[in-house]
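Next up is one chain by itself, shown in structure tokens, the form predicted alone.
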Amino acid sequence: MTPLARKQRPLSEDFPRLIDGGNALDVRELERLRARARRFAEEHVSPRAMEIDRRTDEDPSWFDWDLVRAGAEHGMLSFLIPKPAGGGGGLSTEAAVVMEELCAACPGIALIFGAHALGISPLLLGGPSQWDGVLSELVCSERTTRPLLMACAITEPEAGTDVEDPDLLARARITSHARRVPGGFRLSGAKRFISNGSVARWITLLMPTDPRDPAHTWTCFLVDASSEGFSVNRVEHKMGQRAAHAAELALDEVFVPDERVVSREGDGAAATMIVLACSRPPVGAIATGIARGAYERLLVWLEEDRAAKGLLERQHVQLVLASMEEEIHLARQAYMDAATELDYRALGGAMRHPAVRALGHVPAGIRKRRSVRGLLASDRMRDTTISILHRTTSESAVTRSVALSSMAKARGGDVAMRVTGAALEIVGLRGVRIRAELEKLWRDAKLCQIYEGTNQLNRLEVYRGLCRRETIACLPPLLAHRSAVPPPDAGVGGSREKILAGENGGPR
């Protein structure tokens, strides 16, 4: 029996606090959503998984095209699109659900999913303008033989932690830019260590257009990767979660017409803070997912395998299972409640506010209309959406949004650490299979504790949130123009720089 074969839980038994009424969550959309994730896992992730790590490490360019089709099929690709622009309208609280389901069974494979549902997040906070463009064509695209991906690009060559902070951005060493030409911005630069960035078609890429003062003129724009001048330096020869590159890519002058800047010009340090609230939550699910299988793979070894006879009887064996299903099920209540109090508090109103529906029950013919679609797209309509975050949610109320997700990140990737080195303790040298996959599981849980901000990073997220009660500047701010934004507070930057002074030895 494989891991995956064993009886699913419901979610009412892995998560007590869901209940089915009087929550805006709807619990059984949400079951049939990890069914869903859970049948592609059994079909066509698991009986993959170990081939694909053997092929991708003897070939890091390698990848497997008929996995992302298959996905497709089950809507791996969707889930996370707006209903509007014709896709399954879930958030994180999906992302994680999904995640953990698809890293129990493989996380590289997972991630080719995750990093596409990274890519999409900036364009969530765009609003209805991004509708009826790229995350239409995209729901499209899954419907065919050719589906695209997604990437977000933000780490640079010389700043990787220091691009997920604002404090950090203003003194980040930041080497691309983007510069105003008529009609749009030509950028340059480069962007390392991209998941999927050798494979995506659309890619949400940040950068500043003054980098003189990055930390006010961080941007997002939608770049084409068949765009002149976009190229791909390499892929990393990865030691985990290798069916995912990571990508180095190179940008001379590429060009980005004004409407495919996400929201607006300055705004990406704010939208930085919020897509890593909505992704951290499932960076948490992923890493659980790995302790998960592990654990999984384990108790079918310690029962049905003949070279594990006498060990499940074993005192100590017990206990260490005992302490999987404590860390596991900790983990799991972690990112549960980051994702559902990012999702239904602190940027739920926003999602539900009445012209945000209104726009949403508009038939698609009408919003694709190009005089419609220029209102949409225009600097009014970016300013109203702006307006419509700070109406319905706040600083303080992200803030702690961020900092739960920072924890369910932090702790995700230690438990799934603990876990899978545990595992491989027990198994010792007496199964060859099994410790061939707990060992590829120990490689791939290490990147849950370094992708998406560091843990030491995370760690100071939740100790400014939570520990300090700060309230950090995680809104774009009303004003559009970013010459009439006064810098950071000098407080709250002189605290960053004490704490990473006691952490680091000084700021970077």
Given for the second form:
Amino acid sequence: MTPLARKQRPLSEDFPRLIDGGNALDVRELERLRARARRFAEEHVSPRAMEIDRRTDEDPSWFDWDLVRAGAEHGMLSFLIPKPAGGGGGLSTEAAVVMEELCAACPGIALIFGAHALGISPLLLGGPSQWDGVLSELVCSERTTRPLLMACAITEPEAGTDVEDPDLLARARITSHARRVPGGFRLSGAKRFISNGSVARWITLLMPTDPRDPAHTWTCFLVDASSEGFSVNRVEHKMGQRAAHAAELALDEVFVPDERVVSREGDGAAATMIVLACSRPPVGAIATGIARGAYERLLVWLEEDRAAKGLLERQHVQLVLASMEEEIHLARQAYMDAATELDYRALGGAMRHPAVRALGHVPAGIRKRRSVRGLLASDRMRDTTISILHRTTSESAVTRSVALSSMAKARGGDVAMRVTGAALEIVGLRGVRIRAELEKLWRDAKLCQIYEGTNQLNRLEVYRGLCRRETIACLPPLLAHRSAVPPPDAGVGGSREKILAGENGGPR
Amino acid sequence: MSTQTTTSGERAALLAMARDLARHELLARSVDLDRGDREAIAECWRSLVGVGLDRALLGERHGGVELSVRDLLAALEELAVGDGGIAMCVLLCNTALATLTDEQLSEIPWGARWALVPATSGTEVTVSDGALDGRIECALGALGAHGLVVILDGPEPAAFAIDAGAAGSRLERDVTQMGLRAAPAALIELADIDCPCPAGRAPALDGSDCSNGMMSAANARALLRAGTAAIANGIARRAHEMALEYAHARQQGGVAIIEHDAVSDMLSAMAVRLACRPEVGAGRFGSDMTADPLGLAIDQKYALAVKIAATDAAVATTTDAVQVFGGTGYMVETGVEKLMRDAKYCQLFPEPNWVAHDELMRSERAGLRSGEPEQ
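With the form predicted alone done, generate the form predicted in complex with the partner chain in the same format.
What follows is the entire complex, opening with the chain shown before.
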């Protein structure tokens, strides 16, 4: 694809909150990460984007591992992994900045790394207990010729949008089931549209331990894709973002030991909300990157191509370009606002908690000793992690963060569709290369309105969190409170019930 | 070309045949057609030839079925419910053949598929001493056609017929074609093609132009726009049907998704767009039968307007349809994302809608200058 030649403004100028909420060191690290992502995009992603799109159209199961290896060399697989585990220690802001850079080059290739980051996200909530297991294995693999990928599996064949919402989850048609057995669980069922599902070695997978009560027994498991009983039913043929596989996974009595239950049994619905709050700003960034990619390509074509001679003089074209610049700018502000709200306000306290930082200074060699590992993986340590979460943030802060993330995601998706569509219309059917590139971005853009919850669902989250100022029960309950009846205002379950019953103008 | 027009009974029978073909043949082959599979396209073409839709506007002596433009447009909409690309082949072939002289038509074998290729005069194609030179990208339906009629825009539109394989012409498949793939696009290179006899007349159709049975280049372009609008309407109808059916069947949160306002709002918007769509098959085409017994005098401005309105609506409707399907709609096997791609190509053909807006305003300005604002 066309090299991305435009010079970028420093992040600190575009986003003053990065200075207010973080510190200059964070911003410098973020700038370095962005430069690294940009270099990877220019050297490896752009040159291969169209060819990979063509090959995966012919054979959806084709996958470019060379590209994953190149991404690993640029640190694209570990920037989200905590520093004590050897990673870059990034959060939503870092993921968003990387995604915009990669998506301006190719959203499909970016999704490989985005889905990997999504797979890692639930493990971050597990706190120090997760540092020395799979996370450090991922970091080690990044330095080898066989890097490991991750995926996150939530969607089921009969339940899509509703598994991403704690209230709809209660009525969703869940067909999967994690059955308690000595030493762990046996997982059975199917998961659908799982990005990286067919190529990931480790999958964070959500499933109920009681299918009659999915909302309260939704649990996150870390599944080894080489386990007996795990298989890939098929890889989907998608309209766009084809470089990253979307797979249907089948689980037939797959055994997962207790220590690979992420967080605690029944905390999955809350974990899903926090994970989505983390992952939706990057999806807004994916969409912004797609729009930027189309805009930059259009500008280059208008300035340099003979077929576009005179078009830049037309007011119509100037107005369209101005509108694109405006939309991209606002979409970027929206995702950065959401990401920094989450990282610096909603979850920042937990991530920078003294206890967590102190554990980070303990050498990995000591943490990996059996006795220390046992302690870190114990129920007591998991409860402590959740307790830290409760002390450093609140459900209302996370609810606001979820709403801002949803706003960034929905806005970004719409902007990506509008900008790519408008760019394509300026070019028309002329110019084989530019048209093919814009058509690809337009096809890629559509997915941004669908995944991570449809734009409609995300806007309902905005309504709940910002318009109605509700508080969603989105933190895992403290152990002592588990059997307690939730307070009336603790969740939106009641209000969602009303919505489903036809009140509040919601679903009838 | 005949001076007869179809009766209402014949029109209904024809539309029924087109509908039947769309539902039973085109939809059944939609995956192959979307791949641009030659065999599938050829088989569908044979069926269309069987009912006379390949030369629908021509008179009996040229093997035609003597349809009016209005009837052809109605048939195109029905065909597009099955496959927009095949409907585009029908439009391109009929428009191309309508620009040819009797002599040229008499040499075209039965069942041959021709394609009309709109091109920009001066930048894409130049004419010098009766010879054509240039390069046309993404010429829909040109690949595999037996002959091409290149129509040039500009102040004096003209049309030129070229046999496939003529010396100096080179056609290469456009492998990047995203939509309407059953009308396979080609990159055409023309080098000193000798075209001593233009196929169509310039600048516009009037009574005398009709006398030898030819359609002017300007009217051919207008027919292309009106036909594209009809195809967009058909694509939008199919998208709405599919979305409605899915919304009834699919459940979220314990109820059918049609019960959620988030979904029903989109379905309602689709229904409104469909209800208000420009009925190109019953519109201002050949409405004055005394002045234009063939029904070929196309209101140029109206053709531009319906093309813009219908294709914008089709893009909005098909995009919403994919959204109703959610992740399922993004998968190729569902067949709904294809409608979105096809609709987008309608928006870009024969020119992008912003260029069509431009042309519309040119004629508005011209009307004001002449002191006769058009109705």
